[in-house]
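One chain follows as C-alpha cells, the form predicted on its own.
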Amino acid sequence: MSSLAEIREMSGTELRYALMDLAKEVPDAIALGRGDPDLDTPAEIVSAVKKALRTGRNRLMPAAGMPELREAIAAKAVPDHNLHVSSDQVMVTAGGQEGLFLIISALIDPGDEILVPDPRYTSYDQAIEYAGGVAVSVPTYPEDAFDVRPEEVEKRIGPKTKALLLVTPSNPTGGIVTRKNAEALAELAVKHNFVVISDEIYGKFVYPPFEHVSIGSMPGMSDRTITLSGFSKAYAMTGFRVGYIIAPEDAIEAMTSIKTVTTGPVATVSQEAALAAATGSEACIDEFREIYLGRRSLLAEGLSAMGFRYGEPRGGFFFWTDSSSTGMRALELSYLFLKEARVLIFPGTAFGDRWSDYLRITMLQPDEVLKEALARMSPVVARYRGSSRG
C-alpha cells in the first residue's frame, strides 16, 4: 500500500483513483467511494438489448444519436425537466462524462470564466482547463445543505463570465438547488446574459419533502440553458454509457461537429438499452428510490452514532460528512478507514481543495454491507478520535 505521505500530495481525480487502486490491494474491502449504482439494470432493459442483438439492430447511428432515442428523450423532457423541446434539441452522449466535455468544449473560449459550485465533481475543472477557460469557485455552506446562494454567485459575476454551472442534486454534497434560489439565479442569468449549464444526472433521486427543479424551465431560460442528464444513475446502467444533452439547436449542432470528429456515435446496443428505458415503465425508479431512502436512514443513524455531522442529503447517493469531530483531517481518516477497517471512502479534497474536513460516503451498497462498513469504521473513529491533525 502506498504511504500516507504519497497520498497527501494528491487531490481531485488523481486522489480518487489512487485510493481505488489501493483498495484493490485490500482483501474484502467495502467500497463506499464511487457513485456507481449497485442495483441490477431492470430486466426489461436487458431483454430489449438481447432482442436488438438477435434482430440485427446494430447499424451505425448518426453522431447526435439514434433518431428514435432523441425523440423519446425529447418527450421525457416534459415530465423529467419540465422542458418542451424537439428532438433537434437533443444529443446522445457516451455518458455524462463525455457530455460535460462536449458542453465545455463548444461553449468556453480561452479566457472565459465559468462560475462553479464548491465543492464539485472535478471533471468539470479538467474540462474547463482543457478549453482554456477559468473556473471561478462559488462557495456553498452546510447551514443550507449546500444549496447555491444567488448572492454568492452575483458577487463573482464579471465581464468575462460566460456561464454558471449548477449540479442538482449535487455530487458530492447531496444538496439541491431549491426553487427560490433557482428563480433568483435565472434572473441573474438573464440580467447578466450568461449561460447556465444544469447537470441533473441525479435528478430522479430527490427525497421528500424536496423537489427537483430544472432551471431551464424558468422564464427567459430556454435559450440560455444547457441541461445534462442520462440513464446511468436512474436505471442502474452505468456500463452502457448513455447520457444526453438538451440545448438550443445551434449548441447541439456545435457539439455534434465535435463529436463527429472525435468519438462518433454512442454504441448502438447502448442506445437500444436507453430507448427501452426512455419508453418503458418508471416503476423501477420508484423502487430504487425507496431502497435508497432506507439506506439513507441507515447511514444517517450510523454516522450520527459515531459523532459525525453531515449536510442533509436531499438527493443523489452521497453523505457529505464533516470529519472534524474526530480531530483528524479527512484524508488521514480515509486512509485509516481503508487500511484498518477495509472501507473505501473518498476525502473531501478529492472534490475541492478547501474541503479537508469532509468525507464523501456513498449509500451504494446493500443494507447488510452498509451495516458491516459502519461496524468496521466505528472502532477506528474511537481509536483515533482526538489525534493530531496532520
Contents of the next structure:
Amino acid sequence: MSSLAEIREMSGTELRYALMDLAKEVPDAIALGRGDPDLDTPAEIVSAVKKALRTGRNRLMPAAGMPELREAIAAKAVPDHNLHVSSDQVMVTAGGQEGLFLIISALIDPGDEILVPDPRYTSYDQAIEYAGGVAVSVPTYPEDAFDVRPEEVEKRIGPKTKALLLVTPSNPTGGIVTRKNAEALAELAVKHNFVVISDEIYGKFVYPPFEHVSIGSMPGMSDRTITLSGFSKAYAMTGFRVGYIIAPEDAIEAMTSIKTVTTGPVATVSQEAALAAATGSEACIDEFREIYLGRRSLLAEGLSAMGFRYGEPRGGFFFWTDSSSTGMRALELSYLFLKEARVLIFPGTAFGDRWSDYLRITMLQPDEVLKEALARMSPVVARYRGSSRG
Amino acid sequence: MALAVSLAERALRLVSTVEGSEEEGDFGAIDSKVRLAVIAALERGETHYTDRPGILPLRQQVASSLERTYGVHYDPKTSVTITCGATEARFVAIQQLLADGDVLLCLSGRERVAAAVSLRGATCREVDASSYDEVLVDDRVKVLYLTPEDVTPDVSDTWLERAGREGWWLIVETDEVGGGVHPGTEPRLTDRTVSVGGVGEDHGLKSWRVGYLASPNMRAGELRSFKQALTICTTNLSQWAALALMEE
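The block above covers the form predicted on its own; next, return the form predicted in complex with the partner chain.
The next block holds the full complex; its first chain is the one shown before.
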C-alpha cells in the first residue's frame, strides 16, 4: 500500500483516484467514496433495454441525441426543473461530466471568470482550466448549511465575470440553494449580465422540508441559464453515461458542434435506457429517496457518536463532515480509515484546498454495510484522537 | 431564443466549420453473441461505472489485437484506455498532445481531426506525403497524424525520420483490418506513438460507441485523466458488447 507521504502532495481529482486505487489493494474495503449509487437500476429500465436489444434497433443517433429522448426530457423539464422548453433546447450528453465540459467549452473564453462554490467537485476546475477560464471561488459556510450567499457572489463579480456555477444539491456538502437565495442570485445575474450554470444532477434527492429550486425558472433567467442534469444519479444508472443540457437554442447548437468532436452521439443502448427512465414511473425515485433518508439518520447517529460535526445533508448523497475534533487532518484520517478500518472516505482536500478538516462520506451502501463501516471507523478515531496535526 | 451572453470564440468557430455528426443510420441487426453478452451483463447488474480506463478484459483484447494486427505492444493495465468511440480517443489524444498555437500535420484523414485540432487552438495542416521536400515545417509542428497505410518506405525515410529527430508525437489511426506499417514498431518512435481506433465499427457496433487509445506509459496517466474529466468512463454495457465481439 502506498504511503501517506505519497498521497499527501495530492489534491482534487488526482487524490480521489489515488485513494480509489489504494482501496483496490485493501481486501473487504467498504467504499464510502465514489458517488455511484449502490442500488440496482430499476427493473423497468433494465427490461426496456432488453426489449430494445431484442427488437434490434441498431442506429447511430444524431449528436444532439435521440429525438424521442430529447422530447421526453423537454416534457420532463416541467416537473423536474419547472422549465417549459422545446426539444430544440435539449441535448443529450455522455453523462453530466461531458455536459459540464461542453458548457464550459461553449461559454468560456480564455480569461473569462466563472464564479464557483467552494467546496466543489473538482472536475469543474479541470473543464475551466481546459477552456482557459479563471475559477473564482465563492465560499460557502457550515452555519448556513452551505447555501450560496448572494452577498459573497456579488463581492466577486467583475468585468470578466461570465458565469456563476450553482450545484444544487451540492457535491460534496449536501447543501442546497434555497429559494430566497436563488431569487437574489437571479437578480444579480440579470443586473450584471452573466449566465448561471445550474447543475441539478442530484435534484431528485432533496429531503423534506426542503424543496428543489431551479434558478432557470425564475423571472429573466430563461435566456441566461444553462441547466445540467442527467439520469445516472436519479435512476442508479451511472454506467449508461447519460446526461442532458437544457439551454437556449444557439447554445445547444454550439455545444452540439463541440460534441461531434468530443465523443459523437451517446451510445444508442444508453439512450434507450434513458428514454425508459424519462417516460416511466417515478415510484423508484420515491423509493430511493426513502432509503437515503433512512441511511442519513443511521450515518448521522454514527458520526455524532464519534464526535464528528456535520450539517445534515439537505439533499444528495453526501455528509460533509468536520473531523477537526479528532485532532488529525482529514487526509491523515482518511488514510487511517482505509488502512486500519478498511473504509474508503475522501478527505476534504479532494474538493478544495482549504477543506483539510473535512471528510466527504457517502450514503451509498446498504444499512448493514454502513453500520459495519461505522463500527470499523469508531476504534480508529478513539485510538488516534488527538495524536497528530500533520 | 438566444443566450443572453456571447458564446466562446472557439464555439462560434466550430459551429461554422463542423459539417455534422458522424454517419447516422442503421447498422443492421445486433449480432446474437453480442446481444446475449449484453443481456448477461445486464443480469449481472453491469449498469454502474466501470474503472475509468475500462474493463480489463476488453483492454487486454485491444492490446492483443494491436499486437497481432500491427506488431505493436501496449500494456493493457497501464497503457490502454477504453473510450466513447474512436471520436473520443482522437479528441483526448489531440487535446493532450497539442497546445495553443501548435501545428498537427496529417498525411491523411484530415476530416477526422481538423475540428478537434481547431478546438484546441492549434492548426491542422494536410500535407502530401510524396512532397516532403516542398513542405515547409517549422518548430510549431508537434504531432504527425497518419494511418499505417500511409507508411511507405519513402514516408519512413522522410516524415518518420523527421518525427524521430524533432521529437514529434505520432497519432496513428488503427483498425481491426490491419495493413501497412505501424510507426510504433520502429524503436525510434515507439515511445512517442499513440494508437487510436474504434471497436467493432465495421461489425455493427458503431452505435455502441466503443474505442480505445493506447499510448506509451509516459503519457498514459494524463491521457486517462483527461478522458476521466471528459466522460468518467465508457458505457458499461457497450464495453461488454465490444468484448463479446472481440472474443469471437
